[in-house]
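Shown here is one chain on its own, the form predicted on its own, set out as C-alpha cells.
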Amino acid sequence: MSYIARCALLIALAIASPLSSATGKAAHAASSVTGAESLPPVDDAEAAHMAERVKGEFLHAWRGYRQYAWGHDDLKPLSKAPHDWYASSLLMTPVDALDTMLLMHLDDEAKDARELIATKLSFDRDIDVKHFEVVIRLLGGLLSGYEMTGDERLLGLANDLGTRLLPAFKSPTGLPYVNVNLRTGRGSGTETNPAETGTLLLEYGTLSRLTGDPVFYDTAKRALVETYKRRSKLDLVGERIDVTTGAWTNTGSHIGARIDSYYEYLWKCWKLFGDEDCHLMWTTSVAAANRYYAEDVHGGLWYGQVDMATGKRTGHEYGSLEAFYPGLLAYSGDIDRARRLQRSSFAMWNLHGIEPESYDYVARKVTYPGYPLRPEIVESTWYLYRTTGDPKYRAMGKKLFDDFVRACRTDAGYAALSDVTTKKQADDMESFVMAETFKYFYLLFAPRDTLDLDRVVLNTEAHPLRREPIAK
C-alpha cells in the first residue's frame, strides 16, 4: 500500500471509529485545556535522575543502531534491519545524534560515531537528495559537530556538502529545487514550500562564516528573502509555491507542515547573526500569524488554517509539529501566548497518551493518529522552562518522557507509531529522535550551563550553532 493511501485509511479508521468511553473522558478532559499543575513537582534532584534516564534511553537506541544498522541511515527497529534514504548511506543518524552525544558527554559514543562519519561519508554520488532534508540534518550536523569539537575534517565535509547543494538554487526566482543530484548538481522538484525555501539560512550562513566565503549566506538569504516577498497583503505565506515561477500553487496559511520552520527561521536567524533584515521580516510576520491564525476553542487557544489572501478560516487541526510553535513564542518573549498554547499542546498529547499528527479542535477528534516520534512539544517544553524557570514544564516533560517510553520503546530502539490511539508501533525510527527529542528531553532536566542559550542558536533539527554576527 502507499504510503498516500496508507495515511488515507488511517484518517479515515479514526473518523470511522467510535469514541471509547475512556477516550470521551479524554476529550472531555482536553476541552478545559488543563495544564501540568496537578502533576508530582520535579525538583532537582528528581531532575537530575530524569536527565541519567533520558540519557540511557538515547543509549539504548543508539545502541540499537549500532547493532543492527551501523553504517546506514536508520535503524528499523522493529524488524532488526538497516535503511538507507537513497542507494548509497549518508550516515544521517550518526550525523544527527553525534552533538546529542556530546552534551551528554558520551565521549566514547561520540568519538566512535565522529570516526565512522570522518572516514566513511561521502558526498561524491551519482544520487538526487531532498535539499531542505540534507541541509538541516547533514550540513547542521557537520557544522555543529566541528563546532563543538574542533575536528577539521567535519569543516572539510560540510564545505563539500554545502557547494554540492548549491547548485539546487539555480532555479529563475533564486528558490531552491526540492532535489539536487549531489555529483551533477541538476536541480528537479518545482513545486516546494516555505519551510523548505526559508529554512536554511543557518546553515549556510554559519558555512559563510567558518569558510569566509559569502555566496554561502547571499544565496539562502535570497532565498527567504523571495519567500517573504511574495506574501500577501495579509503579510501571510502559502503552503506550496512554484520555484520557477514564483507563484503559490497553494494558498492555505498556518504554521504547520511546509510552513513552520519559516517563522523559526526568521526569527532565529536574527539571533544568530544578528540580522536586521530577518528581525524585520519576524516582526511582520508573526503579529500577522498570530492575528489570523489564532483562536479561541472550547476555552484554550489554538491555531488552525486559514486562506493567506482573505484571511478566512479554512481549518481547525492543530498536530505535533504545530506543536513548536509555543517554544518559538517563548524563545521570541512572547511568554503569555506561549503558555496558553502549550496548555492546549498538552491536552491534544493527554488525549491518548502521546500525540497526534493532526487533531481537528473543533470536532475534538484525531485526523491523522501516527506519531512519527517527533520532537517539537518537547522542544517547547523546554524553551518555556527555560525562559520562565516554571517547574510545572519539567513537571510536564517528566509525564511526557514516561509515556514516550512507555508507547514507543522495543527491544533495539524507539519505533514511531502507526496510530496513537491504539499504540500501534511502526517500523520506522527517523533520526531526528536521536538529534531532537533525546536532545530536547535531556537539556529539559540536566543542569542549566549545559547548553548556553546566550551563546547559541539551535537549528530547526536542534544542532547549535556558535552566535556571532555574520561578516557583511
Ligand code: DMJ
Contents of the next structure:
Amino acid sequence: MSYIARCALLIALAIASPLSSATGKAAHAASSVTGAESLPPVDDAEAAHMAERVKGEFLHAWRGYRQYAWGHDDLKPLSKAPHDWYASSLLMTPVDALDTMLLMHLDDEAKDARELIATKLSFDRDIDVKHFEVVIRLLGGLLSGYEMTGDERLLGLANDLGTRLLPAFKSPTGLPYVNVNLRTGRGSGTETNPAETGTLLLEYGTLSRLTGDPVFYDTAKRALVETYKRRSKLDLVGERIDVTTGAWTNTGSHIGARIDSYYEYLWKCWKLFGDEDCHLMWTTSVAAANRYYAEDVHGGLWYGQVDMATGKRTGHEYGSLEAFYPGLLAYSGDIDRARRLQRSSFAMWNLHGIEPESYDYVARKVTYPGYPLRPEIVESTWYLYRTTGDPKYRAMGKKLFDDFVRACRTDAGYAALSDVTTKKQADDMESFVMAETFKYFYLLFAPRDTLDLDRVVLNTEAHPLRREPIAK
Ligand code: DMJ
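Can you switch from the form predicted on its own and show the form predicted together with this ligand instead?
What follows is the entire complex, opening with the chain shown before.
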C-alpha cells in the first residue's frame, strides 16, 4: 500500500468508526486516535494554498454579511437575514472582522468596513449591553483597528465606548456588573463570573496607554485583582460570584465557560504590559489549575471540574471552550503539557468530525452536541505550530478546516451546528467566526511574519494589541 493510501486508510478508520454512535461504544477513538501523525503532511506550497482557501472562505462569509445584513450586528446564515443584539446595531461583525481583513490584505473590504464603522457606529444609545462581550469584541476591535490603520476616528470611538462602559465597575466590590447602560451608565446583573470580571485589562489597559488616562487600566486591574483575591486556599476560583457581596455563588472550578479567559488574561496582561502583579497571579493560578483540574483518563490528558474549596472532583467534562488551554500553555512555555492536551482536543473533534460544546471523557459521551463556530481549538493549533514549528499542527489544522467547511458552510456564509452528531445547522453566525476562527486558520497557514507575536498580544477575541509596558 502506498504511503498516501495507508494514511487515507488510517484516517478513515480513525474518523469513521465513532460515527456509528453519538454517545457509546465506538467513541473509544477519543483515546486511541489522538494524533495528527497519520495525516498527510502540509508543506509550504500546500500551506500557501491553504492560506488562500481560508481567505476565500472568509470572503464568502463577509460577502454574505454584506449582502444580507449590512449595517447590522450579525448575519443569520440560513434565513439570510440580519440579526441585532439590541434595539440598535453596534456593528459587531464589521468591528470584529476589520483586523482580520487587514491581516489578509483585503484592502477594499477593510476600507468599506472602516468607513461603515467610522460613519455609522454610535454608542449614544439607551441600551443595556453585556459589558464583557462589548469590551472583548468592540473595544478590542476598535483598538486593534486603530493601531493597524492609524485612523483616529476608531480611537475616538474606543475612547467614547470605554468612558461609557466604565460605570459598570461602580459596584461595592469594584467587580463590574454584567450589563451597563450605554447612555445612563446604570449597571445591572449582579451574578457574574471570573471570565467577565477578569478578561478586561488588555482592552482597558490599551485604552489607557493610547489616551494617557490611567483610569481605564486601574479600574480593570482592580476587578482582576478583586477576583484573584477571592481565590480559595488551593488558589482556585469559582464559577459564579456576586458583584455586590463578593461572595461565590457557585464554587465549581475548571477552565471552561465562565472562567476560561480569566486564566488567559493573567498570562497575557503580563505579556502585554509587563505588569509583575499579573505574572505573580498567573504563576500561582496556573500551578493550581494544572494540579487540580488535570487527570489522565483512557491514555489521554484531560481537564475537568473540581470544587474550588476542597479540590474534590465534581465532573469530567471537556469541550470546545476548554480547547483554548493547550494554546495558552504553549504560549506560556509549557509545551509538553500543551501537546498532550491538544491531542485530546483533536481526538474529541474527530469523534464526529467537528467538536461538541461538551464531552464527558470518562463516560465517552457527548453531553452537549452544539458547535457555535468556536475558534479555540484552531487557536491552540496555531499557538502550538507557532511555538514548536512542528508541521503536524498544520496537518491538524487542514483536517479541522476541511471538516469545518464541509459541515458549516452555507450559500450565504457559515452556520453554527445545533448537533455535531447529525451536522444539523443552526441559523447563527457569531461575529467571533470573523474575528477569530478564520483569523487563526489563516495565521496557521500564512507566512510567519503575517503577525509579529513579539510585538503584539492577541486579546481573547483575537484582536492584536501592541505590546508596551504600561507607564506606572
Ligand atoms: C469569544 O467571544 C472569545 O474567545 C471568548 O473568550 C470565548 N467565547 C468566544 C469564542 O468561543
